Amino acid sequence: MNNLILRPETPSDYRAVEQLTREAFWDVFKPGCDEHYLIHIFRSHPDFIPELSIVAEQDGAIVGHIAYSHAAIVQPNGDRWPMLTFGPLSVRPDCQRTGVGSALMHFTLPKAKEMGASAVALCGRPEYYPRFGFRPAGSYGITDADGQSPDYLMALELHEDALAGISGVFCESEAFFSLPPDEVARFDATFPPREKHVLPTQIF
């Protein structure tokens, strides 16, 4: 994508990023969305990694954003093996499928490695993330809290054999689960009104 600038998010970007995230996820996984509220509260959470909160800017407008956070693999003996996760990865709807998301991925994964991360795991679209090297988490012995390894749970080694001998349950930050519907609704009311729709592709 021409004229795309990738740079760290700054406080002056916060509202624009939240608006972008709302536009990108509205009605995607459920009627409306809560990802914009997640970004809003995440910035003050200790698991959030400011250095890996990156925006994509084109012609002075923010068209994409990615946020990383600390995560862990909880091994059978209870030990926590630290790793990273990311999300939401947001791209403005009219800029989707133009390379913005790929640019953010290719920019941030090496940066995460430079910062000392050994591996990244996520819950995401299995048809999209393998192009960046992600593999089914089950191939590493990584499961969700129910002991399952669904297709959407994936992992990437940032160093060769980083996950060798590591198995257990993938645990994201508690912030992902601290999204009370009433608080989400109050926050969403600070944006222009938008109708919610129930769609057959939604998973919730």
Ligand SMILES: CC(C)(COP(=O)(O)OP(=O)(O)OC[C@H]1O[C@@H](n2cnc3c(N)ncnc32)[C@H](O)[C@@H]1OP(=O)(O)O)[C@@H](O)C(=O)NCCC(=O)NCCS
Second form
Amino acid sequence: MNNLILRPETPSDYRAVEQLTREAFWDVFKPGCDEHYLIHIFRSHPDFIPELSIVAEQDGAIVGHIAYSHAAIVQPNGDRWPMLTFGPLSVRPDCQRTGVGSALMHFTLPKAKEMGASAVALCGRPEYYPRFGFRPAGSYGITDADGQSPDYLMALELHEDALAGISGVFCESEAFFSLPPDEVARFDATFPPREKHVLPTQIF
Ligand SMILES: CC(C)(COP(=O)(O)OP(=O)(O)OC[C@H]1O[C@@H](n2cnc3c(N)ncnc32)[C@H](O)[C@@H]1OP(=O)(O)O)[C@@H](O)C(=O)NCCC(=O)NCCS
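I've shown you the form predicted on its own. Could you give me the structure of the form predicted together with this ligand?
Time for the whole complex; same chain goes first.
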């Protein structure tokens, strides 16, 4: 992981980041992927946080990217407790397992804290994020909209006891759910054609 530069994404990076995101997520969680379309629409959404859209650059090429957005815990009384989430987190396939994803996490979590965030939650790989301090969200009384706390729902306090007394439903930006298949397909057609595969690993 020599010469890794971490810096904010700029408009001239947009297409390369979308390409990278497509490569990273293709066939991982479903045949093909939606994440490159998500990042494409996310940048103009009010929940997107441009200062925390960070690229990892190596030898002049973008090899990783992470995007953060505003999220909330909706408490039993209906109050929204603001927090952050992140995703997509993408590392170019040929650079995976070389520390790029970890570098992006270690760079951005303190930045999120500096910007005033108290906690971060996400739906992601349960085997990956505990190394950065994430714990099962259920241990904080945080659930999904169905009242469940699956192992892929995790949370991290950026300040000690930030989540003490906070429980409820984790709500991500509506952007995560604004992925109409025809729009995704139209956007995907602007990239080189690629075959989709059904794989047995396509679950969290
Ligand atoms: C998951 C991802 C972001 C991790 O970034 P990375 O730079 O490859 O990971 P790092 O080098 O920081 O850490 C490596 C360790 O993470 C774990 N890890 C990395 N990718 C993993 C994967 N796909 N499944 C399980 N564990 C994984 C392993 O423990 C690995 O250590 P090992 O090589 O000794 O087994 C990256 O592999 C990626 O972009 N994957 C495809 C898209 C994706 O799944 N994004 C995250 C969605 S929640």
